[in-house]
Amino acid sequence: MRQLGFGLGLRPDHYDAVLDGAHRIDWFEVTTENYLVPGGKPLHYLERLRERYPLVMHGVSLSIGSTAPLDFAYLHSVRELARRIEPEGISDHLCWTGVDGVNLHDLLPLPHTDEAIEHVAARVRQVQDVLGRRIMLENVSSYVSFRGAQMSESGFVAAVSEAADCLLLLDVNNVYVNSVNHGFDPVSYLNALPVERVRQLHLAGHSRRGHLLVDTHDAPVADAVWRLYEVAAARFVHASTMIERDDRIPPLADLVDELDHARRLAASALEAAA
């Protein structure tokens, strides 16, 4: 995926706000399932969007780490789609969403261990096979560790790119709030991960439940957030960069505000670093 800049989550709130006129946004992310339809509404937009801007597809459906099969006829039906609206890049996230037919609708986590390496990256595999073109897996938030951990959450997702030979997802966001609810240092997790294989950074705002950093999408990226950032656009200066808003929705001027932020910033630390 090359490097598109500065972009958004299409949400429907905005489809009018970011077709009535010019915006500083460089790109737009999708979420892949609100689009897997023959007609409709979301796709007459979408449609639309593409002819203005790039777009990237987000799923959350693919259930890379379970046990079950993959569903082949997702699989065929996001290959479909990519056809249709050429995306720059298709992406999903490092978990598990079910298994035996049960979706849980949640993001859950994977033990790192190297028994889940091989079994994630062969299914990676299958996958791009089908899609034609490598994926990036997003490394998700997490609230439970694994007492059978073999080693540390950055160096399980390193080892699944470089096994699968896949892309990454880097979720700044996420990083923060698992070194929070863990206990270790997020900049050390930057440090871990290829750099040649992270080519987007998300960023997105979270909620203290008691104890625990939870990823809501719900709230401006924190100040916290937005450091760790300036750390790792400084590492990835070729991965785009997107906001996540996905609860509690601004109006689009807001979130834009937002993007010239990480903008601001991503230039400061690329001067820095020179």
Given for the second form:
Amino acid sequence: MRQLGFGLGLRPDHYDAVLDGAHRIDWFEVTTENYLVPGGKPLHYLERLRERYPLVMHGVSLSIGSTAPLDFAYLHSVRELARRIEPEGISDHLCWTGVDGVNLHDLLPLPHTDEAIEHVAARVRQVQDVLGRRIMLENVSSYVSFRGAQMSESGFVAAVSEAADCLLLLDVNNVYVNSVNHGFDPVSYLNALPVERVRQLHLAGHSRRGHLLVDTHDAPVADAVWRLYEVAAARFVHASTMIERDDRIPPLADLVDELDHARRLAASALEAAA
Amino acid sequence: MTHLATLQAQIQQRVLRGDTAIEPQVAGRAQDVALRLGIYEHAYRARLKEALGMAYPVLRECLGRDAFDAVATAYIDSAPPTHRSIRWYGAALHRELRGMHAELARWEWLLGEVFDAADDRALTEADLARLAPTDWPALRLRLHRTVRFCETTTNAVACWQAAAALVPLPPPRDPERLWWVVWRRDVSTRFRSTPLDEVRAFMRLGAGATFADLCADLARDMTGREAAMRAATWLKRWIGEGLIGRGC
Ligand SMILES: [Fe+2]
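Show the same protein again, this time as the form predicted in complex with its partner chain rather than the form predicted alone.
Expanding to the full complex; the earlier chain stays at the top.
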């Protein structure tokens, strides 16, 4: 995926505000499943938006790590939507969402094992064949880790991307959340990922539950995450940035201000690195 | 089963029904493990409840938060989601309900279906004006692809309208059978009640009837001239409302 600059996640609350006037937003990420519908308002707005902005499709139901069979009907509908809106990129999560015909609608963690790497990589290759392009996989927030791990999370993410020859969507908030939940150094995590493959960065807010952090996307980006973002922006120079907000959604102007903050941090981080 | 498949089955059983088999696989002290797994168990139910609340906003309002929560919990326990998109979760929620609330649930789900049903073009007066009078009898009309029908015996729709307009709900009413036609015009959803003979006419159109067939049906209860007048009046109204699809 090419460098698109600074974008936002498209939310139905903002449809009219987005289409009404010009904004300092370079591109939009859209949740794929929201547009896998026969017709009506969602697709109507999506096509209007596509006339004015580059779009990236971000899925939540690929379930790339599941041991259930790949859902080709779903994949074909994703390909159909991609034909219709010609997105700059297509992404989903490095996780699984269910087995036995159930979709739990949650991004469940994988064990960091060679078995999981092999399993995911084989499926990514099949998905990329169907879609006719490389996909981006996103690191997820997690609250459990499994006994018998053979490597760190960053080692797992890097190994999957190499074995599958796919791209990465690095969620900086998820790295920070996991660094607290599982006790690792988030900067070393970033340094372990292949620069060439990271094409997009996610920023989002989280909340605290006891001694754990939960990826709730219901608050502004936290200070600690901004600090980590400065490191990421200096390292992953091919990556486009976007802010995710899914709950307690503020007016569009507030998110544009937050995005301006990301622009300023990225500019100075790049300058300092040069 | 591979190690990965076993692990996933155990996590899913934990999320769906609190099974403990996964616990020894999770790193950490026992109490901490339960807390960590609890985040997934909680998130699963919270997310589905939120989705049901979005699909059934008026029902939630009518039942009140607590009663809606109880209905949602019962439904979630009986029907884990199987669709790729959470938008399709909750189609059978009405089975957890009785009377007006069950009809309200069916009604809100139907509105959701019409909201993002396949796009279609509507036949216009101008299209019809291009027809020669001799073409009329063989004219085969089809319903706009967004059209759905619904039958009520309670005042569920009146309650829905009151809630949508933010005015107090009307009191329960004696049972009365009503038919509704629901459709979409561009991106806005429309509906109206419809008499039984018109519903029958819609059903006939769905089965491929021509304009002459509609007239013949009506002519069983009135003169041929009255039947033709009635059918023409309907057609004019249907076209004005955007109920008839253009092309095949
Ligand atoms: Fe993310």
